[in-house]
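Let's start with one chain on its own, the form predicted alone, as structure tokens.
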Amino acid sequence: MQKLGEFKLPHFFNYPPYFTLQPVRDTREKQVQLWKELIIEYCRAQKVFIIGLEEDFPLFSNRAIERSLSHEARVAFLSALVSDGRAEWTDKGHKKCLILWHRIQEWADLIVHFVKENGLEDNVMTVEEIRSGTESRGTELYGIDRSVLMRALKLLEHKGKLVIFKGTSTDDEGVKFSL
């Protein structure tokens, strides 16, 4: 089986025809599933959280069966991750997309259960804490992307759970948990 790192590849991904744009419906939508299922696997075990339609992204082409996805392939396959709210255009131009491995009500229950698991209830931490402070290593949300966690945790401001305190820089931006 091939790998991407330590990332093992599915065996559809050494088929060249995967690498074209099916035009029978029945098979294309086969081939859609598939790739979006590798496309949010991929992103989550490497904490991808933008990919760039531009750019070299690794599952977009296989050097071992000389083969690379299409432009057209490559939005197709995102633009299937977004109808499924599982990923967002960032730009107008959809040129680069943000992948949500989770949704943000996910994100906001996995904030929950860190706040809950590491006794941080009517603690005040930083943003930045969340992303990288000692607690969150070794979870999912260590490395999350910045915009994706201040809507999970604007999604949990909204329903009372914290509160958000502005800082004078993004950097000291603090949150209070009232669990």
Contents of the next structure:
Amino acid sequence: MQKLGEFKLPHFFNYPPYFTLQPVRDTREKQVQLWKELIIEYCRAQKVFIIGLEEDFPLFSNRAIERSLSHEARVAFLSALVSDGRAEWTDKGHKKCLILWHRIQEWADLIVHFVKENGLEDNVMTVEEIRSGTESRGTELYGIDRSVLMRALKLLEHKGKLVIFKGTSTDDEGVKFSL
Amino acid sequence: MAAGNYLPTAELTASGRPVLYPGEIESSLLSSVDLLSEENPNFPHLKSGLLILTNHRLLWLPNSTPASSPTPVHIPLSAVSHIFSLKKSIKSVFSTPRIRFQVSVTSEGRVDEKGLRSIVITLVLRGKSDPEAFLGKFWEALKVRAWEEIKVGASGAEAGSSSGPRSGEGSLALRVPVVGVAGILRKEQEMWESTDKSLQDAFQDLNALMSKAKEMVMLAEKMRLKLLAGSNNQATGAAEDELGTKEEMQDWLLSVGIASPVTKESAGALYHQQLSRQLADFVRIPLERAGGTINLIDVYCLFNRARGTELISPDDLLQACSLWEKFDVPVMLRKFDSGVMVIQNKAHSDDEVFARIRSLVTKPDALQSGVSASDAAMTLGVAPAMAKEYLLTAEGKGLLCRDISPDGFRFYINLFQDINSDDVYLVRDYSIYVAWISTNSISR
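Next, give the form predicted in complex with its partner chain, keeping in mind that what was shown is the form predicted alone.
Full complex below, order starting with the chain above.
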């Protein structure tokens, strides 16, 4: 089985029609479905948050069979993720796409779980510490996209579970948990 | 009371066109014509049918063909002894025109040229038509007595092939027994030489050509028959090129064409309807040869070639084809999604084609690298453009899916439905997906 870095690719990745946008509705629906799954799986495994449409994204081409997705196809598959709520366009021109393999609510749940796990219920942490601190190492939070993290934190703040404040010594923002 | 007791039955083709005698040509068609005899009440009253005047016969065909309708009948012109002129009176201007003519009948009342009694038959022309013009053509057909010429011609041909006194003149010393293809070709050569003069005469002016045309057709027919006869005893090892020549020759002569093409002049308002039926009869053979479907453009060429000088326009062809829906004919016009139109045998089913496409794309080679339209064309025995239509139709049905790359446009068996979208790594046993994976893992 083929691999892309550490990521194990499914067999159909070598199926040439997988890389051509299928015009027949039923076939296309299935093709889109498979692409959505593969993109999510790949991004989760590789911790990829942003896919740039004009940049080389390893999943969108297959050197072994010399096929790559057309721009139209990339837009079609990412748009399908966006309409599922599992991705968002970050700009109006649809050039960059934010992939949410966890929805914001799920990320928020992960943060709560992380805080309880580490006994940080009434502590203060900086945002940067959550992303790359020793506590978060080995968890899904490690290396999380900053904007995604901020949105999850704001969601929790809205629910009264924490307070975000501007740091005094650094530019970084601080978080005061109150679970 | 069957009409057959009084009138001989006429033979029809599968699509409802009359089967014409050799040398028989239609000269006029009229719709909604009644055929009856005013003096014999027992004589069948045939209502509102299609009347066809040829140089041999007067045919009457029922309008539709339910089981209850009368059988198609014909009156040989040889039995017609007199045609009465139209009655000219103020009254006749307003009533439906009637044409009366006298035919010979046997003592039982059956129409026959050898009959001793005679009877007056009336044609009632209910449709829009020009009785004067029809009468003119009727008179002309009777005057020319074309049926007699054919009989003479046929007996002459028999005499020529049985003993050959005709070809004997002046070349007795050079006569070689006719053996194999070489012999036939030599005999043709002789015939051509002897007819060279008549050919030259024929080309002197158009009128002369017209009068020689029948002889030319007869000549061609005769040669064809000889070639066919020759093919039976040429097993004695004829050279390859001779064989080629013979086949080519046969092809030419076989496509000499349609003896009596339906024309606007002869059919008038019935033109498209009759053309449609004639076309249905005509496409049968090319259709068989092309494997059940044939491109409309190809048919246009073949049909016009067979018609010779009476060419039809593409529009006429299309109209004739679209009329097939209304008749009970074994062929149909089919339009693919792309707009390509083909003529198809009704018996020729898409399912069979799809089954063949399926077996083609599941071969190990095709599983790995797909098929192109030309690959499919070879397997299906159709033109590449047509093969592509079939592939696209199969794609529309979800059997295939496409791959567009710098290598071209190729089709693969559709694996998408076999893949589980909840678990992209799962491979179900015994699926076509498994077969695909195994051929692909061998090749890489």
